[in-house]
Amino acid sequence: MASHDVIVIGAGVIGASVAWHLAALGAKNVLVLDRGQVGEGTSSQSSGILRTHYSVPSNVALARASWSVFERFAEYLADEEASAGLVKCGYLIAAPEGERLAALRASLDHQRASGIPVRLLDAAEAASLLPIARFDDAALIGFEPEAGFADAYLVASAFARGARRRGVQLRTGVEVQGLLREGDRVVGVRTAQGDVHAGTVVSAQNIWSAELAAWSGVPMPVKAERHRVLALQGEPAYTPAMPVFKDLGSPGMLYCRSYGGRQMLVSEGTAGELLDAPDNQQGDVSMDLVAEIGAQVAERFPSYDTAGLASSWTGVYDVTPDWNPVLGPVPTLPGLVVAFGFSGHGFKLSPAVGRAIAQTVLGQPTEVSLAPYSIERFGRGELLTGLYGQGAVS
């Protein structure tokens, strides 16, 4: 029976980050297991937007720490070939008069109080940055210049490659089928290829984290939601120099960014299609939904009234009751540490989360406290629901 100090289940962007940070912090005998390939699951479906704009203070701290990694990714990994695919174009967010205005103002105030460079813009200034959009209804506009978008698959691959170079064993195509236990303590995992012992098991299984409930008998508050993403071809082009945009004035709280150099990537920042079981296969994108999102886009981007649909795809979120992750040890199962339920935030937070989880496993202090993300918060009624309500802004 094989034995390791730490087993990480999942080689998406979170699991790969955890593995790299474990090795970088001194762990010597780490094994990563994934039923598929590195980064091929929900990580590859990410829209890749990077921002520190959150209404939950601990999310701001994690996002800020992560941005500092993305901005100097090759240096951080000590790998000159590593690339995050970062496009530093800034993040623009606007709200009209109404229910979301106070939440935006409070969130921008917190960012600035945290030392994050955020500017308030008028409509003319916003239009100079994103000239294809209209801002005549905006009551408040914030701009975060230290933001943009990147490539989650590239990041997962770079972390995994760096982890291998530091001695981490990574086995793909291996499905974990259960936990090994001695009494209440988790001491390894059961796979189709045999049992593997470990001092600590880290589960970074994303939408498959619900399997932990069946394996352990401990409820895991996570559900899978499918979200639709469109790439629209309009004129003028949405160029990479134009900022990512969050439209709090649209019914779907749309987010959009440049895609492929000229197209607009756009999706709704609200609840998606609840799935009965974890499934990251591509789902249908109906023409009714395309028309619905297209109508919202045309309201903000008038010239896109005649935009064409270039492509569409789906991505799946691992959603918790408060749309924020569960991070850290499971108190009733010593030896098990979890990182799931990112609800669309996983890529943005992956460097800082990977470091904090690795520090937790190794008994080291964390730069950002994981206490707010404890699984016990749900039983205590201490949910991390953001000022915008449930949804991907959080």
Ligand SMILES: Cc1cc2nc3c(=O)[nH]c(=O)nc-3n(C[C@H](O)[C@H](O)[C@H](O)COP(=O)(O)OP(=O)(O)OC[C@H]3O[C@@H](n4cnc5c(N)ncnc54)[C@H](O)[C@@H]3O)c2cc1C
Contents of the next structure:
Amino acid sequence: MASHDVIVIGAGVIGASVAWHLAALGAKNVLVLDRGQVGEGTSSQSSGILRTHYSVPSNVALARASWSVFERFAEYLADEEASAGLVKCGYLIAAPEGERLAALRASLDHQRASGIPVRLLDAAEAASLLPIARFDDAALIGFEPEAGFADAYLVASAFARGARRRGVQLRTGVEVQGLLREGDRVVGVRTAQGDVHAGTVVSAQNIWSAELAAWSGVPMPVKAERHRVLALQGEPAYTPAMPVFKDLGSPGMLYCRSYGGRQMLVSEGTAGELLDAPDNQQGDVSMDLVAEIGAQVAERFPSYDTAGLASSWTGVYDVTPDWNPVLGPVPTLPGLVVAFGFSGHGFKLSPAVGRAIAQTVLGQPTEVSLAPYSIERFGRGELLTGLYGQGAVS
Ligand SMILES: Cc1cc2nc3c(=O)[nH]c(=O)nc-3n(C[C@H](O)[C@H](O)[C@H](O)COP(=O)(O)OP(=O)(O)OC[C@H]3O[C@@H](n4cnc5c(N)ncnc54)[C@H](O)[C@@H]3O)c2cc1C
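Could you drop in the structure for the form predicted in complex with the named molecule? We only have the form predicted on its own so far.
Full assembly next; the chain just shown is listed first.
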């Protein structure tokens, strides 16, 4: 039977980052297994938005540490061909008077106290950055210049290529079908092509983390939720120089960004369609939903009243009860370390999460504590729910 120090299940942006960081930190005998191809899971469906705006302080810390990687991605990977596809256009977030205002104020205050460059803007300043939107109802507007969007598929591929160059074995088209156990301890995985032993198994399976529960009997607090994304073509264009925009005043807490040079990518930041089973195949985007989102867009972007639907697609979130990830060991399954439940905001955390998970596996201290993300928080009733409540702002 083959044997490795570490096996990583999943080669999405999280698994690839874990593998790269393991190798960069000196691990020698690492195997990554994916039943599909690198980045083919939910990473390829990501809207790619990068911000440090969160109401949960540990998320701010992970996002900030990750931003410093995205900003100098090729240098960090020591690979001049590596690109994250970063567009550094900034992140604008606004709330009118009402229930979300206090959360926005507290989150902006925390960001500034953490040394993150964030400015408060008046409506005229906001309109100078995003002239296609109206801000006359805004009670508070924050702008984070060190933010924007990038490409999760490119990032997953670059981490995977870098990991391979550093000696990691990456095998695609191999399905993991179970965990090997000695007593409680996880000692490897069962695959369609045979059993493989490992000192530690890292699961970065995203929505498919539910399989861990079926294999072990230990419940995994994650559900698969489908979300819809639209690309709208309106006048004037939503150019890449314009910031990402989070509209806390809209019923769906819309997020918008430039897409393909001139279109608007837009989606709701609230709950999506709960799926019975994990499946990232494309789902329907009904005309009712297009009309519902379109009406919210027209409310904020008046000239987009006549925008056309250029394209639409769906993607699936791995949602936990508090919309924050589960990171670290599973105490009832020694030998297993997990990183799942990113609830629609995992791409922007992927470099720092990969590093912290690799450090945990290697018994090293982490720069950002993973304690708040323990799976035990659910049993203890210590949920990590952010000030915005349920939803991917967190
Ligand atoms: C529509 C949408 C928009 C999003 N927008 C943003 C955003 O703007 N900003 C942001 O930060 N985040 C965003 N996210 C979230 C972010 O994209 C995800 O958190 C991140 O990509 C998850 O990466 P992952 O590696 O955990 O999962 P995945 O990419 O899904 O990778 C999991 C991998 O595990 C493999 N796998 C699972 N089970 C097995 C098995 N049994 N055997 C072998 N292989 C297995 C799968 O094949 C898959 O490749 C968005 C997500 C979606 C769906």
